Structure formats: C-alpha cells, structure tokens
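First comes one chain, alone, set out as structure tokens in the form predicted on its own.
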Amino acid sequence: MIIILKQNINPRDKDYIQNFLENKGFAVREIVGDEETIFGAVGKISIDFREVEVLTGVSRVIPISKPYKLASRELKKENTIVHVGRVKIGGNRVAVIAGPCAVESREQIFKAAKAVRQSGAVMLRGGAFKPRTSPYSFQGMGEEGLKILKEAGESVGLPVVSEIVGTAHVDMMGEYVDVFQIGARNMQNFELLKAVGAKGMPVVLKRGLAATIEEWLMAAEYLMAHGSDNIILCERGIRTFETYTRNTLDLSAIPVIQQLSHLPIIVDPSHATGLRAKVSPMALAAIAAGADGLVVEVHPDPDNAMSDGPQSLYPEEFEKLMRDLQALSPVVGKEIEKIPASRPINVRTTDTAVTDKEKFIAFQGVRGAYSEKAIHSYFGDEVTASPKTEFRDVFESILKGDSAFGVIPIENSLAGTINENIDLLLSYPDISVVGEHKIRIVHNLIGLPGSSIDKISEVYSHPQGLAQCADFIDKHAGMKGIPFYDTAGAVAHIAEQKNAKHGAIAGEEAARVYGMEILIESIETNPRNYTKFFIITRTDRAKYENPNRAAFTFSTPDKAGALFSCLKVLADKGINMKKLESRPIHGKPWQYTFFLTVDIPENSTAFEEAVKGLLKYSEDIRVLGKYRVEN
C-alpha cells in the first residue's frame, strides 16, 4: 500500500509510522517527490488500511492493485534514474552499452573498449560466463575474464556490466563488476534473484524467452524485495514462430512497461535480431519507441568472434550508429548520454572550479519553460535552473556571479532568430559563448485537471506559441487564442485562475511542475520545431577544450564588395558558414553589423588565420566564443 504523509510532518510522527508499519511485518520504502512523500509498504500480510489512516501524520492510504508492488508506477509517479557511478540510466537521456558478447583476451577487449568509448558508448559490456545452448561451444574465461574487463573498463573510464548465471558467483564477481546481468534464462531463477537483489547493486533485467511482461516485472519485484532498488529492464526479444530472425522484437513492450512501471527500460537490437544487418534499425526503431538506452553487441573482429559473431557490429559500423542516434534523440525530445567531466557539473565546454554557486544556470521564464528543460538536457539534473524575468537579467545575474552559467534561445527553425539576444551579447562584451543545445519544441494542450477540449474557449501562451499552433486553433471554432508573456508562464496562469474553460500551450514539463494536464499532445502545425540556445558565461572564465565552432561578429565599410570579400577570406579557408545575420549598429542609423556562426576546421589555425585576414577589409571584429557541439 501506499501512505502519502501530510506536508511538514512531525519527524516523530514519521518515525512512529515506518515503526508501525515494520511491526506490522511491513518492507517500509520512502520515496521523497517534488510535491508529497510517501511510504510504500509491502509485505505477505494484511491489515485494514483505516488503522494505518488513523496515525497522526498520514494525508491518505491507497492500496497497490498490481501483484508487482515496489516496481509499480502505482507505487512512485516519477521515473526512476538509475545512476552507474557518474552514468544515468532513464530521463531524458540515451544510455547506450556496448562490447563484445565474451571476453575472449585481454587484446580483444582492450580494443573494442577503446572503440566503443571513443564513439560514444558509456558502458563497456562483456560476458565471463557464458550460458548457452551447447555444452561444447565457449562458455567463458570465467574470473580471468572478468579481471580483464574491469581492467578494460577502468583504463577507458567505463563501468563494466556482466552476466552472472549462479548464486556461488555473486560475492566474486561483485568485485569487478559495476552492474549485474541478469539474462533471459535466469529471469525467473528466483533463488538468484534473491542473491543479486540482497547485494545492492545495479541490475540488467533481460526479459526470458517467453515471458509475459508481467511475469518480467515480477522478476524486477524479487531484486527489489531484496535490496536492489536500481534495476533496469531490458527487452531483448522474444521467442515466436517467426524463423528470419533469432527473437522477434517486441518494442510494444515499452511504453507498456513506461505506463505500467517507473523502472528505466532499455532495448537489446543485437540478440533480438541475430543478425548484423538488422542491428542499427531496430537499435533506432527502440529510440523511436521511447527506449531508454540500448545495449549493442560489438566485437573488433566480428568474423572470428568465439560467441555470437554474425549479430556483432564492426566499431566502424557502431560508430555510424552513434551518429545516426545523435540525430534521432533530439526528435523525440531526448539526448545521448555521455560520460561527464570529471567535475561535479557536466559542463562540456569549460575546466573551471565548482562551487555551489555555479550549480545554478540562469535562464528567463518560469519553472517549466522550455529553456529550463534545455538546461537540465546539456547540464544534467545536478543543477539547478535560476528563473529571471527578462534576457538582460541572465547577463546580468552571470556578470553578478549569482549564477555561472546562463542558458538563451538565439535562434527558432519556425520563428527564426531572438534578435533580442543577439543585440544582447553584442552589447555585454564581457560575456561569452561557450556552447549550444538544440531541443524539440512540442506543444501541447493543457487544462485543469479534469477538464476537456470541448470545455476549453480561451487557450494562453506566447505569441509564438500561438502562431505555431494556429491551425489547430483555427479547427476550434470555439476556441480563442490569448498573448501570454512566456508559455509555461501561460500554464501558472491558468494553474492560478482554476477555470475550467482556460487553457494553455506549453511542454509537458510545465503541465507537471504545475500540475495541470496534458489535454492534447503535439498540436503544433510543424513537427520540425527546433529551439537552438547558447551556453554563455563570464568571458574571464570561458576556456575551450577542441572547438569546432565560433561565434563572432564584424562590421565593413560602406563600399561595394565589402562583404563579398570578407566572406572570400573565409571560403579560401575552408570555412563553412552555419549562419549570417545582420544587425543595426545602435547609434549609428543605416550601418549593420553582421553576426556569423561557422565550423572551425580540424587545423584550428585556420579560423584565426581568417579573423586576421577579415582585419584587411572588415572593422570591428569580435568573437563571441569558440565552443564544442555534439549534435
């Protein structure tokens, strides 16, 4: 069952609850929300629940339906992030593991760890004991073979994840291993279940050969009763008629699991196929579906692999998948994971110190504005977003150094550029850029609680907003839409008003810091709305770790061929230009300013070859910042 505590209980009241409860022959679990904390009570017997509503301190007492109890989203509305030493699984990111099936030699796994860190893989993956079919094909190096991995692992920085087949190994391999495998043939080995689940650590759930999903989350039910509360599941495919492939893929399974359960679930397109070939699209198919990870078998050299060579992907071919991933994640409003820094901030582009007042990041709006989700998908969710009323207060608030870090919209694929931000950093000369994020813009309805679309006649959001969404409003004959100063602030507002026939367009991270619900999902005209932001902080501090793009601005002199001759200098360098905007010069009517974003080339004297040779026929010439983008 589950007992939600009334707000500012009596840490006493507490106390006596959970003791309540575990005389009562309760497994007791607290689970801390951002808006109620509650206890989770599980156990073999029954009481009636009006005696546990009766404690002081107690809001309310709901009975947990589903025979999984500790796995149910009944049991906790949040998603669950499991956290692999500086890795998360779940959220907004893509975790992706990677490696051979079998640790074969040292040789063999030190190269693919190599390759898989360096294309982005944030796991390194690699069986020691090997479960299979024949008992005359290769059952592992056994310990040695773990010793290596770990070895593997530490010498690229990657945890190490591994099969484990037998409750004798659980001690040993606790040692060497920074996440259990549980496969699809011991999924429902309960006595190992046990074993894993009283030891603490991270587990892979693979799903069995023919489970059903329910019986998959009964299994994550016995790790969880014994002490693991960080599991992932892992679809893997399953056993059918179908011949084509080795399992048939069963991506349904995730937004079952998503609706029925708060565990990260992660897709394994490598046994599910059995063949090279089908790896990569169905390994794209699960980020499409929602996945929240993969796990990708690949091998150095697939071809004389001692274990499931054919569905093995040479590095070259998991390099491919990773760019291929990189692109998609934004799509679905998500990003690849990445190994951070070894900082407490994952700032991707500086190697300063951290102190607690660099964990905030300035950004304008409210509480669940796009920019805020934008923050904690580049930074991640260590820091904390500083909401300000207009874009000169993140300047300022940086300059003031209540904030290290500030997060702008600069530029919109439907609406264009924020002009007002360019002007912005032309004017703080003391601020520079450090990064850029791009994010999907996904609009969604959003009401009261309860409410519906035909109760809906006035709908709030940014003008912006509105315009995007202007022919879903226009197909509402009743419907009108109303200017509001930002989107998320649209849905506080009709948060505040309780009017039923008010509405708001904004995210769906709005819908839930405000508790409002999402009536309509994706009602904007164009799918391909895409907001990219600018990092920026204190240009004393901006420091670049191998930038391949700039940002700067340059003015030229009233004469024909002016900017034709700048932008000559950077084509015979090899430039690529990613943007050109003029702006005009405050103070000086009829004069422009021109604003650019290029790709610096991998010879990297290259762009300041060409800021010199802009000297010859431009004035005025600034860079704005020299930074690193990922996607």
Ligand code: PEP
The other form holds:
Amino acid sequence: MIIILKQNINPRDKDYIQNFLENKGFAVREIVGDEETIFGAVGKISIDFREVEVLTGVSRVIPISKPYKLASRELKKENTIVHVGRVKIGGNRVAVIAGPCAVESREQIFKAAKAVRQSGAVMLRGGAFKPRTSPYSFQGMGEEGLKILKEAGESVGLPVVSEIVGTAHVDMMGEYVDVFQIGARNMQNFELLKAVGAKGMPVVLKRGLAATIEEWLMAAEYLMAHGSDNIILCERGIRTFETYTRNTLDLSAIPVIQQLSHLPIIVDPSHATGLRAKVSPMALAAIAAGADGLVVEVHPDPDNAMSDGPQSLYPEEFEKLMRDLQALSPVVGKEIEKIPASRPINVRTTDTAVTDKEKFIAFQGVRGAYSEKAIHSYFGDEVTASPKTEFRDVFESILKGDSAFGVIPIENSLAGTINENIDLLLSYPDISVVGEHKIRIVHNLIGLPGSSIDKISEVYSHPQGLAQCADFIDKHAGMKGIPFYDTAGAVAHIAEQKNAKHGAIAGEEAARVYGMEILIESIETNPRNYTKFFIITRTDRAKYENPNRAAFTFSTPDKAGALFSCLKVLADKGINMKKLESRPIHGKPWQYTFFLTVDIPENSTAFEEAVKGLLKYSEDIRVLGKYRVEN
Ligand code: PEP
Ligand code: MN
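Starting from the form predicted on its own above, please write out the structure of the form predicted in complex with ligand PEP.
The next block holds the full complex; its first chain is the one shown before.
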C-alpha cells in the first residue's frame, strides 16, 4: 500500500508510522517526491488499511492493485533515474551502452572501449560469463575477463556492465562491474535475483525469451524487494513463430512499461534481431518509441568475433548510429546522455578539503535560468549556482573570489553569438576559459498550478524565447507574447502576479523553482535549439591536462590578405577551426579583433607552433583558454 504523508508531518509521527508498519511485518520504503513524501509498504500480510489511515500524520492510504509493488507506477509517479557514477539513465535522456558480446582479449576490449567512447557511448558492455546454447561454444574469460573489462572502462572513463550467471559470483563480480546484467535466460532465476538484489548495485534486467511484461516486472520486484532500487529494464526481443530475425523485438513493451512502472527501459536491438543490418533501424525505432537508451553490440573486428559477430556493428556503423540518434533525440524531447566533460583539474567540488566558496558557480540571470541547468549538468549537483544580475558581475565575482567558476552563454544554435560575453572575455585578461558545454534548450508553456492553455492570454518571456516559439503563439488565437528581461524571470513574474491568464515561456527548472506548472512541454518551433556555454575561472587557476580545444583572439593590420595569412598558418598546421567571429575594437573605429575556437590535435605541439606563426602576421594575440571538450 501507499501511505501519503501530510506535508507538515513531524519526525516523531513519521517514525511512529514506520514502526507500526514494520511491526506488522511490512517492509517500508520512504519516497521523497517534489510534492509529497510517501511510504511504500509491502509485505505478505494484508491489513485493513483504515488502521493506517487513522494514524497521526497520514493524509491518505492507497492500496497497490498490481502484483508488483515497488516497481509499479502506482507507488512512484516520477520516473526513476538510475545513477551509475556520473552517468544517468532515465528521464529525458538517451543513454547508450555499447561494446562487444564477450570480452575476448585485452587488445580487443581496449579497442572496443576506445571506439565506443569516441562515438559517445556512456557505458561499456562485455560478457565474461557467457550463457551459450551449446556447451561447446566459447563460455567467456571469467574473472580475468572482468578484470580487463574494468581496466578498459577506466582507460576511457566509462563505467562497465557485465552479465552474472550464478549466485556464487555476486561478491567477486561486484569488485569489477558498475552494473550487473541479468540475462534473458536468467530472468526468472529467483535465487540469482535475490542475491543480486541484496548487493544493492544497479542492474540491467533483460526480458526473458518468453516472459510476459508482468513476469518481467515481477522479476524486477524480486530485485527491489531484496534491496536494489536501481533497475534498468531491457527489452531484447521475445521468441515468436517468426524465424527470420533471431527474436521479435517487442517495441510496444516500451510505452506499456512506461505506463506500468517508474523504472527506465532500454532496448537491445542486437540480440533482438541477430542481424547487423537490422540493428540501427531498430535502435532508432526504439528511441522514437520512447526508450531511455540502448545496449548495442559493437566489435572492433566482428568478422572474427568469438560470439555474436553477425549482429555486432563495426565501429564506423556505430559512429553513424550515434550521429543519427543525435538528430532523432530532440524530436522525442530527449538529449543524448554524455559522460560529463572531464573537469578542469582544479575543480574538486566533492573534495571535503575545499572551501565553501569553491562550490559557488556564478551565472547571469535568476534562479531557474538555462545557465543554472548548464551549471548542474557540467559540475553535477554538489555545487551551488549563484545568480548575478549582469554578465559582468559573473566575471567580478570570480575575481573577488566569491565564486570559483562562472558559466556564461557564448552561442545559441538559432540566435547566434552572445557578443557581450566575447567582449567581456577580451576585457578581462585575468579570466580564462576552461571548458565548453552545450545543452539543449527546451521551451515550455508554464502557468499557475491548475491553469490550462485555453485560459492563457498573455505569455511572458525573453524576446528570444517568444521568437523561438512564434508558431505556437500564432496558432493560439487570443495568446499574446509579452517581452520580459529573461525567461526564468518571466516565470517568477507570473508566480508573483497569480493571474491564471498569465503564462510564461521558459525551461522546466524555472517551473520547478517557482512552483509553477508546465502546461505544454517543448513548444519551440525548431527543436534543434542548443546553447553553448563557456566555463570560466581565474587565469592563475586555469590549468588543463591534455587539452583538445583552444579559444583565442588576435587582431590584424589593415592590409590586403592580413586575415588570410593568419588562417593559412592554422591550415598549414592542420588545425581545424570551430568558430570565427570578428568584434570591433573599442576606441579604434573600423578595426577588428578576431575571436576563434579551434581543435588542438591530440598529443601535439601544433597549436603552440601556430601561435608562434601567428605572431608574424597578427597583433595582440591572446590565448583565452585551452581546455578539453568531450564528444
Ligand atoms: C548479452 O547481452 O550478451 C546476452 C546474452 O543477452 P540476452 O541475455 O538478452 O540473450
Ligand atoms: Mn551477445
């Protein structure tokens, strides 16, 4: 049963309710949501739930009608987001796990790890214990395989997942893997489910070859009842009369699971089809149908793979699939999950030795702004986003030591460059760029709780927000856009006005921060709307190991071919330019400074040589920062 607690319940009453239930033989889980705190109580006994309803501090009691309780949507309305290190699975992300069917050798798994990481996978897979149909087939490398899988994952910064086939392996495997996989053949191996569940680590639970959705959720319930909350369901095809493909991929399981359960669901198109050429189409279909991610078999040399070669993608095919997923994800309101960019070496926000000020990251705007989202997706949740009125205040706050870093928008994919920030970087030599981070901008129509779209007549937002949602506003006669100084500020404004006719266009964070409701999600005309941010800090702290990107500026004399000569230096050194802008030089009418970002070739001194070369043709060359960007 679900016990919804009163909002102002005191801790003593809460403890009393918990003890009451536990004494009756229930296992009790506390679930703290945005709006309410609930207890989920599951057990073999049934009691008259009015006995619970009368306890002080209880608001309501709802029986759970499904045989699976902890896994059910009835128990928990919000989607579960499974955290594996810094990788998140669930919510509005598409997380891709990739790697070979089996770990075969050190060389093979290291090559696979590098390839899938480069293309954008967030976790490495590789079986070390292979449940094969024939006892004569390759059975896997066992513990030795796990050891090298872990090393390969560490070499590229990816967590690893591997299949467990027996209860005796739980503790041993727990030393090597970040996530256990329970394979299709073991989905109803209840002793294994109990033992893995008790370990409390994340689990990818594959659907059995002939399992109904309910049986599958009951298997998840076993894991959860024994102590693991972080379950990722994986649809991998079921046995049907069709023999052309290895299995029949049941894509309809995705929306069904999403209705019945709060757990994330991913899809394995490799085992589902068994045919390489069918893997990418079904992977895309799975994401289109709403899956939270994929598990894809990728092998550096599929033709010589020891298992499942015919269904394994070549690294180039995987790379292409990732690019297609990048284009598809925004259409279904999602973003490809990435390994958070490796941080500048002096960002140590989880280190207890750092001062509190190290945890403050400055941004321009009010709480709930897109910049705040960028801060948390780059630095994680442990930092404190510190709002400033002007962009200049972000720079000043870093110089004063009030904030360790700043996060400033530099370019929007639709609206272009934010020139003010380039100019500020030019005028603050003691501030440097130490990172770059891109987030997708999703605009929502936000209103007072209980309001609805047909009531809204005035919509407040930043002029850019209004312009980017022009089609939506035009379609709704009687809705008028009203410019406001920023998007999140517009939400704060309607929260203050308390007028059901007022709406705002902003990100979901703003709705949450000001207790407002999202009336319609993702109303932008063009969903391919991204903003790139620079991470800035004090120049004397800006150090980066192994940078692969640089931002710098220079100006040129007023003569023919001046810019051309500079760009030629870059071309001759094989340096790829990512961005080039010109900015007028203050006080020198009709003279310009050029602002560039470029790729620095890995392990090379080409950039340093280019800077030397540029000195010959340009004036005032200044490197604003060298840093690392991830795929
Ligand atoms: C695997 O992922 O390697 C595997 C054996 O999958 P399944 O259990 O889905 O057959
Ligand atoms: Mn396989």
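Quick caveat, the model's predicted, so the values are computed rather than measured. Whichever C-alpha set is largest while still superposing within 1.5 Å between the two forms counts as the rigid core. Numbering follows the first chain given and starts at 1.
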Problem - Rigid core superposed: Gln188 CA moves 2 Å or more between the two forms - result: no
Exercise for the section: Spell out whether the Cα of Asp454 moves at least 2 Å between the two forms when the two forms are superposed on their rigid core. Expected result: yes
Problem - C-alpha of Arg440 moved at least 2 Å between the two forms on rigid core - result: yes
